[in-house]
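As structure tokens, one chain now follows by itself in the form predicted on its own.
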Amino acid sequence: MSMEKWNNIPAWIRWPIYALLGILLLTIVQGVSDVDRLTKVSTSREMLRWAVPIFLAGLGGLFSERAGVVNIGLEGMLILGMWFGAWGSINYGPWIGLLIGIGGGAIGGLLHAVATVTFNVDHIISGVAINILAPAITRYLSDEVWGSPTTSPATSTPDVYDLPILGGGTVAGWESPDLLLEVTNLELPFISDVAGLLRGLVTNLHFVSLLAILLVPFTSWLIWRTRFGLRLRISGENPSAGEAQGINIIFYKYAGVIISGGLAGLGGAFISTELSGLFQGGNSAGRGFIGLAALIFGNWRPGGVLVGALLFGYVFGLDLKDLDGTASHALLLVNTVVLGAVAIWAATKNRVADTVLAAILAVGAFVWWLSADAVPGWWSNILPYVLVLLVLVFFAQRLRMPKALGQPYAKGGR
């Protein structure tokens, strides 16, 4: 099948095929490296827990940047969502806490919109300012409200669920079968690995995790199939042409940035109410910045952002259970295969520099894998960012950001 025909296949068919090929590669690497953590239920469960706030921050960035406003303040908005989500959860329960967390992030988005859209402040400067202000504000509020500048009391946490049939659980008193567990216990090569990874995604499932997955098709429909989405995209592609058609560009830029902040705030509230069970300074762990990386990796599309978030979440989730560094060491062999495939692909495109670079990196990863039995912890921490850099190096020509992204806009073209 030619690449053109392959690209014409709907994305919802192509991405599962990519995922199955990735799991097949993990299965082969597990056999060669004699490890079993790459496809464990606990690994995919931690992957999802890490990926949800990353995805929500990245999806927020998508709304803002589709409207033409660069938003590197996502980290600060996520931190605001963490604090307000914790405060709301402590005082009014977990569900109200999630809503208040959204509001906290939206306030950060509104501040960014006022600075960039109304006063034409440089988008980067405004985002950096929010990232600096948010930790300072939450530290002050924590000290005033809870008597501790860095830690809140325990928050109330929503229940977790198992999806019936696939992940077991009880429905109206009926004990549902756990089909994925049964397939996993068969220990069939590849098939049991797929079942194990899937089971981690459908057991001990948080409400926000399910909501985040459902946001992918909803956002795709909203942005590419509705009048609101069309006008939002015009605001980031050619605002002058949109204004000539009578579109209130400033309104849509404000809407995009405030929605952006609200989604990042939801990701922060998820951390403080459903992951850590409290607000604690530093608990964001840079997820807002990683969300920006997922946005670039995903080419400013919801499905791509989710894939990027899951990849980054997988690396971090694997590292949490990888006390001896052997599983992260096995990833070096995965890197070798992937980079080798990139080198072959670049060679077919007559891109000599990319071919040589990918081949050198593949050989380097393979030599590292051969010469060591484990890798240091810092490698897992920087691997997501290395992944983004590699995407930018080898696939930058396939990335397409909104044309007017970051450009100042004034009504009437002033």
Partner chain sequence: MRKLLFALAAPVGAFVLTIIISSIALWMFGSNPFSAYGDMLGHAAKLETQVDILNRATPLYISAVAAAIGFRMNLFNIGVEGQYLFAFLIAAQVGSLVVLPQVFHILLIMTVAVLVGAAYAGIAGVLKVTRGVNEVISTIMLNAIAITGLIALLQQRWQADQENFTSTTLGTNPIPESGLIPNINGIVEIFTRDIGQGKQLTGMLIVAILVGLAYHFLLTRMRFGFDLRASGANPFAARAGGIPPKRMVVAAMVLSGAAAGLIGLVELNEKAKFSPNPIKGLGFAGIAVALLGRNNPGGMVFAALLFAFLDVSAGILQNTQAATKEIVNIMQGIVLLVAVIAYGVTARIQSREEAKATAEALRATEGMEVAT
Second form
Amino acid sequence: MSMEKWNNIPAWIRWPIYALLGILLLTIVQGVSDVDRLTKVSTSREMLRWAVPIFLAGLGGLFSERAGVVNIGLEGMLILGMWFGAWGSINYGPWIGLLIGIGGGAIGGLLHAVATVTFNVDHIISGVAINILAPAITRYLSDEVWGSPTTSPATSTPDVYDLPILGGGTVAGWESPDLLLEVTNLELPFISDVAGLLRGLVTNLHFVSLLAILLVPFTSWLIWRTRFGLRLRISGENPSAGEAQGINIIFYKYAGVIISGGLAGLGGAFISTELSGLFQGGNSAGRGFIGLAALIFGNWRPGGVLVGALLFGYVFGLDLKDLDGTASHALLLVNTVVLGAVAIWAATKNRVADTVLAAILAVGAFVWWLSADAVPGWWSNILPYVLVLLVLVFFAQRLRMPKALGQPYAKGGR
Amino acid sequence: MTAAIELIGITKRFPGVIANDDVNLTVEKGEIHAICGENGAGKSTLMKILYGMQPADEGRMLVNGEEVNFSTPNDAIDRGIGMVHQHFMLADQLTVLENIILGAEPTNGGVIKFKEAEAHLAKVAADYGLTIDPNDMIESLEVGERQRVEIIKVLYRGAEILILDEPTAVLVPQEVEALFDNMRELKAAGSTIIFIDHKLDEVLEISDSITVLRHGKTVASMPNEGVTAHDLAELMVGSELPTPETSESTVTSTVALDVREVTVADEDGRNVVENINFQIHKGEILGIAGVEGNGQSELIDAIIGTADIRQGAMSLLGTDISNMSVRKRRELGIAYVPEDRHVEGLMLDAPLWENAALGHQTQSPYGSRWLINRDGARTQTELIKEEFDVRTPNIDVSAHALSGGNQQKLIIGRELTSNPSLLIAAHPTRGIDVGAQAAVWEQIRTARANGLATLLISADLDELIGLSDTIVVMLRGRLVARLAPEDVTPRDLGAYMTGAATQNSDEAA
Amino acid sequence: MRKLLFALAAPVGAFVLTIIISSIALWMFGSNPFSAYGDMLGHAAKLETQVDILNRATPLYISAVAAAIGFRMNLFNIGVEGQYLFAFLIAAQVGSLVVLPQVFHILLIMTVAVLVGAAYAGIAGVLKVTRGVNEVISTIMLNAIAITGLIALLQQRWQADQENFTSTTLGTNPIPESGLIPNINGIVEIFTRDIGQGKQLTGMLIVAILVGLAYHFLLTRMRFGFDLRASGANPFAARAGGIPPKRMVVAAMVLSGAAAGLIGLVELNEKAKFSPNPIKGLGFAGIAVALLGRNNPGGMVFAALLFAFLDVSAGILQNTQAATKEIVNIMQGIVLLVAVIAYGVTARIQSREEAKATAEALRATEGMEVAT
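Starting from the form predicted on its own shown above, please give the structure in the form predicted together with the partner chain.
After this comes the whole thing, all chains and molecules, with the earlier chain placed first.
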């Protein structure tokens, strides 16, 4: 099949095929390396837990950047969400906690909007300022409210769900079958691996995780099919054109940036109420920044952001359960295959530098894989960040960001 | 009958400048009303006020006899006024349909009804005899098509009064004809059109009435009967509109720039300049005519060194420059007046003397390999200020504080005082006032008489014909014609530029 | 004069607004803002506190210069943090391995620090020009890679090499005396009384002053500095003016990283080793100081002193219980955000005023009529 035909297949069919190919690769590698962690339920569950805040931050970035405002303040907004989410959950229960977390992030977004849209401060500079201000605020508030600048008491979170039928969830008292578990237990090659990974995505499901996944189609619809979406996009593509058609660009930029903060805030609240079970300074672990990377990886599209977040989440999640470094070691073989594929792909496009670079990296990963049984802990620590860099190194030039992204906008052109 | 538009006593001040000073304008229903005036006369400001993009400081506006007060374009749109901007207001990555419905989306609870929008668009297009594919991306369209999208966009929203801001500036003569046909159809369908232009033959051809602005004031308003280009020119500038006059040839036999079989590719690997050959002698001005986007910019980039060439070779006074860095080329004597002074010419927030040093900072008197010579640079800038008549209180003001003409004179000055052997001048008089225009022409001529080789690119065909010793025409990356300026007219050039006329390729090479 | 007024209006306004906002924050949680400020100022009046402030301001200032070099050409080196910590570790290790005459030993350590910082920052520069990777994202990733990866790894390895390994000797091996820059208490004490409480004024202060002077000279006198500013002011015009954009990006990144490499030397000289918990966050704080000081060599001095004063005041607030010490971080954050906004506003007003003044000056001298 030619590349062009392949690209004409709708994205919602193409991506699952990519995913299946990926799982197939993981299964094969697993067979070769004698580890089972790459496709376990727990791995995909951790992947999702890691991916959710990254995705929410990235999706937040999408709203902001589609409106033309660069948002590296996502990290700060996520931190605000962490604190306010924890505070709300401790005082008013889990549900209100999430809402207050959204509000905290949105306030960060509002600050960013005031600085960048109203006062035309450089977007990166304002973002940096918010990233410095946000942890300061949370330290101060923590100290005043909980008597410690870095830790809160335990938070509470909404109950987790298992989806009925697929994951054995209970509907109106009826205990549905747990299909995926049964398939997993059959221990069929590949099929059980797929089931295992899928089961991690449908059991012990947090409300926010479910919401995050549903936000993908919703955001696509919002951006491409609604008036709000069209006007948001014009604000990032060519604001003067929008203004000439009587559109209040300032409003849409504010809306985009505030929604951005709210989503990052929700991601933060998810961290402090679900992932950590308390507010702890530094627990954001740069997820706001990684969300931004997922946004770039996903080419400013909601589905792409999710794929990026899952990819980064997978590496983080795997690392967490990989105390002896064998799973990360097996991953080296995956790296080899993927980088080899990149090399071949680049070769077909006559991109010599890419081919050579990818080939060298592939050989390096392969040699490492051959020469060791496990990789040291520091390697798994930095793997996600290396992955982000590699993705950007090979694909940055293929991406298309909103045309007026980062540019100052003044009404009436003066 | 009440007038479609009536503006009374409109005044608009910007810091330090009066853009509109007590302007009066009456446009009758169903007419094509031309507003002319030279650059900086206040035409665009007046239209921005009428379209609600900027508030007037004083004055009244009446639309169809009713007093109005616009604070946003929406208010103007609601009154049936639509504007087609000189710089297209289109988003490249959106479809034609999305661009057109923007601001007037038919929705159902916020969800756009694309089907309905498309049907309405088809109807509007049919009513006015305009065709366009609604699902094309704007980036895939030609200039003329983009302009059509702009016009349909305005009609889609039910505009009865259309403002066209210098619509012919981006078009070749043949495309202008098509535009005028469209305008006549619009008029027949009952629309009122306000048409801004400063090309007098076009104004006289299409308009029913004419209003002339000068220095922000209305100087005349009259029907288009018995008016001559000469009358209009006098009204616009207070004297006759200047065109550059060819003077005695100063072409020598020494080749300054030799371009041989040069091919330049764009990012996607397509050849945007293909196998081009030409020579410019000392004392010669070579003009390149062509519709924008036919490879002229890329050719310039290749010569100054900001783009690599794929094939071929270039030499300057016998030195091969094909692979030299931009800096080396400039040190060797290539001077450059870019097409947009705000993009490639100036650092708007930096003082004039730093702007004068830009491009020459490695050379005396501005500096050396390691250091900047502040005193030398300042003295030189003072010299440029005097010799090239840059009107500024001192050389420490930021470049943005100067008028366009004075900014341009500063650029011309810095390039010509660097003692160049080759000048590349792209649209050297674009967007500057008549006085500055004449000064720039004069400076280029003087330099030519002193043996400077010049590559001139201009969309102003009169300028091209008046200044050049030789004219070549560029179409789709190739040189398709080589003409003597003495025996071509702008219309002839237009025919070559669009490919309507062709020349035997041996002759062109 | 008018220019000076404009230059001062924004920072002074930002400072006043910050005082107001933080007073409200203090008052909301039941602290008396005035007694808190009183404690802070009273504390800062002491010579020993002033030594602390200078010791803190020194790395902040160097860090600010590092960030400012990038900012001057709109290049955002967010990676100062990783660069200085990495350079600190390597320099400490190399310094501990040799014994040389003092001058050479000190220069060796400095050179290593500068080279490591430059090389690590250079990666981001190279990625940007060869692969189009945005430097903001790449430096953030490189920070994480340096701090959680490389430093963790190397520190562990070098620690294990130590003889007589105990918990108190954590970190790299101690650097011999010959590798350390002596304190400059003596110079200060010529003008003041003796410095008490065993406080030592870091000799790196002199290095920081030299860095500031070099930065000033670079910007105003050197062709490279001109190219740097031109690339920031208008990259397209700079390119057409013969300034190679790619080389400038790499050069600016490398230079920024080189300056960043010096930051950790303040702590290196104080502790004579890379301790397992080095002072972190100086890279990000440096960005704040650079922004507050408008990338201006003089402005950043004031900004660094202000930030250092606030940092040092945290201690006294904790002692006197006049307020939660975290208020100083809030003040830093707010002053930064308000200042960048205020700079934007005054810059706009200033450029409008300039256009007006120019047009008026022309009319006055020539009786010319000027239209847009």
